[in-house]
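The chain below stands alone, shown as structure tokens; this is the form predicted on its own.
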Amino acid sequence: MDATSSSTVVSQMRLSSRNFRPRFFESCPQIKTFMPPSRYACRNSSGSRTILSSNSVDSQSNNISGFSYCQPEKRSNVMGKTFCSAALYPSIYDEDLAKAPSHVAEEKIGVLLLNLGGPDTLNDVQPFLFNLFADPDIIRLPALFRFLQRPLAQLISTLRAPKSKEGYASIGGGSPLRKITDEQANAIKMALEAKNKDVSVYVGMRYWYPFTEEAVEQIKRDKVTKLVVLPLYPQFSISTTGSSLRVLQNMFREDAYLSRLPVAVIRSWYQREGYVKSMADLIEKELQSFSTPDEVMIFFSAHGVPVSYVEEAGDPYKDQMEDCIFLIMRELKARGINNGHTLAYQSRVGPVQWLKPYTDEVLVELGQKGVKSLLAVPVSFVSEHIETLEEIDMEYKELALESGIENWGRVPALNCTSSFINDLADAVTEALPSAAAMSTSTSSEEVENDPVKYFIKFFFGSLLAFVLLLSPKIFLAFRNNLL
């Protein structure tokens, strides 16, 4: 358990940030949405849900400054296209500094794939973890404690590194995520070329090389004139897609060329027919490896997020995950596969409450109930990495067998499955017409204008942090919950 298993990790350090709203959404007051005709269930900042028709989505459902999310209504009868948006990033620039991409005679299309990243070697583990925990979308400190972001990241990464190294050592000494993502990028490029789309595909990792910033600089050097941003996370979460988009927002706001580049952002795509059928294909194939396929329990294991992300920050991840499972099971039932199934969440860390039920607890319960055959499905991952190869294949398999489950199987990640890659290529093609140039606006991020108030906050924040860090009991409790 590591990297992405810690990816939402230290939300337990949120302290008292109950009114938190991610800065990415606050600084992007408008977002243009491209979705198929349907009805959508939207969660607003108060947590209530409303149903909007496709005609009202543009003006209401993505009012990001009001922190609304929009996703297909649960148990929808439609496997739709993607959430696709052209985010309008604030920027201040001199029009003479850069030539507008739209004025370039030859169109150059770029596709930017976003992913988490992972350490290439064991020596990379600690700095990778530092980058992870230094992300304000991972460790959610209130304004009073934000000056502790990097020191806290250093402490956590140092404490977690030994255990994380053990995990990576068990799967070969590093993460395969970069290699697989590069292969996916090449496969998507070939699929688009087969559709007569000449594109350049770039890979941007959030916490390790090649960083998102590096990919964006290459996009500038290549003079791309239209860009599609495709996060490799089927479901949207503020801790994954949201964090990556915040990095892009900062870069686009500050750069004259980028601020005028037409961009379409595919925010989630779990409801796409090609993705759903690709997942069903893998499940159907793996079921046949059991002696009695009809008796196998299909066990969907998704990466967890803290409950506070959903209930307080408005994260749509839980709703999208449940809808995703519904769509996959509906596809399987259409093929005559009526196995029982369940959904659980893995990779929780720390003392706060995460989305339930927990994978490890459910495995024990299934064994106690007499389930003998189980097929694990890593539904939130499209590439093999530490959480599939070590956490599921080793830790959870051992727990399942100890709990009385006799027959264990695991569906592989989609990786470069042709039907999956072709569907992502279709998603890019569908998104291109919605690309829109960035516009200028005023950022709504908080600015502390009163130096007296700032000093008071800093002083008392420092004092409290000092007391907390020097308290042996608190430090040991923190260390035990983290490791």
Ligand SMILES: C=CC1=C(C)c2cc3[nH]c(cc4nc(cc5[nH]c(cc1n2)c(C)c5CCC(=O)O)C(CCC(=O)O)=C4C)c(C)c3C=C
Given for the second form:
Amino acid sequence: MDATSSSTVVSQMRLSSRNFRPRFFESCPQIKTFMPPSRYACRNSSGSRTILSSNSVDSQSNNISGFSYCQPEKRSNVMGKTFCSAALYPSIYDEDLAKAPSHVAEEKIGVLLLNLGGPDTLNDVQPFLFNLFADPDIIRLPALFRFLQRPLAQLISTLRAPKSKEGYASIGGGSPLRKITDEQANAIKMALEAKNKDVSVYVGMRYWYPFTEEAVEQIKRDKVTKLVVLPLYPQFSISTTGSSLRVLQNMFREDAYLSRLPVAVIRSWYQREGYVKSMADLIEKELQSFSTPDEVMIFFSAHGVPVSYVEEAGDPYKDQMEDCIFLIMRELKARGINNGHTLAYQSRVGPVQWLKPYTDEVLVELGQKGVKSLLAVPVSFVSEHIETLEEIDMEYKELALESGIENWGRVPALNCTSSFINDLADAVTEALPSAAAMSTSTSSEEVENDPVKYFIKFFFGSLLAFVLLLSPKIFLAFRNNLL
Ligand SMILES: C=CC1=C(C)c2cc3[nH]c(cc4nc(cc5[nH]c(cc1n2)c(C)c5CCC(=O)O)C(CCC(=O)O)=C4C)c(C)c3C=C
Ligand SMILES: [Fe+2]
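Moving from the form predicted on its own to the form predicted together with this ligand:
Below: every chain and molecule of the assembly, starting with the one above.
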């Protein structure tokens, strides 16, 4: 493979990024209806309906939405429900298409790292928030009210921006995510080179530069023949990995080259031994900084999601988070570390119920119960970001100390920890053989949506639109909650 092109990928993308504006792809309605027998229907961008097969993961072929997933989801279809995200559009696999790019030329392997993105400067904060709230996987409106998505995003981003700006100002005037993700990209490339794999590593952010769309354009320009997609979120959520995969799926569906490109998606990787051990290493090391390590409460703080994601849309995030904590604690026990631990969820936004228990409430309770030493462990993300540097290190630390906790510590994010990067490189290598083309075909079969559920959605959608846009009292409550 061409060494020059592979080593310049990240910087090439940087050069073009300033002129790029994101496209807002039409997205699939969030179908929560249960479709017998084993099929779901969803409208695609042209308005025709696609047949979705029953479970989000076909455990035999491990092939979801035409992407080939190299790690079967243990509990992806929680409580027998499904949800409509890019990762979960099973489609028909076309072997002829799959062969096309790989046998034409010399193999060029690409690794696409997906991440959230963050504002580089304070001026970027409002447009970044706009992109975030304009995402139908972040604010999930019923299909009929999708036209409100962008006006609502404009409103919420404008209301939220001053508070967000304060946060970013306190951590140096912008998000460190881009820099850290670029460093991780370089580290993964080098780790793969050490394993005799020459790859180009691309960074695709969901809400800020370099956007996923830019990274994919670069992948096309580089004529990559095989792609591994690696979201930098250990656990899968509709709102993170799901959202990024939706962008990819829309791009891949529309493009002749991309639709033939063999792709493997590493859907979640919190269960990998390398990740679990790397987290345990960090915790073990940080515990040593306390005068009485055995008495320290290990406090896992995960980014929350609204409860409806888990209970209505079948987001596996909560289950995966609990599994993840179990695995890390099991590893610590195997090392003779038997501290107490707690899991709580942080960073809630807006007036809906989020996963509980809430980090701030648990900290107060622990202080009241007499816990004196606490080690905070950010667990849903692998880079330092605003929620670690501002929310945990400043807000939660202050709250904990006020609540009676005397000794506070925080485990750093994994960033470029070598055992972790090495494990991600292994994950890429293991995924490569399962890369398969994504199909663009849609079935002609049609399955009717449940009209009752459709009506219920319509009714509550109207109510939501009314409440959000017309009722001044609730609007004010909403506003106060955001600010
Ligand atoms: C696993 C990680 C994350 C999940 C799940 C997640 C869901 C989620 N987030 C919001 C709203 C906001 N998130 C914001 C920043 C932000 N979110 C994550 C990760 C997850 N989000 C990260 C890493 C970051 C920080 C990026 C950075 O710049 O450092 C923000 C902006 C910051 C702020 O104003 O607080 C918002 C808003 C929702 C609504 C949501 C699930 C629906
Ligand atoms: Fe977030």
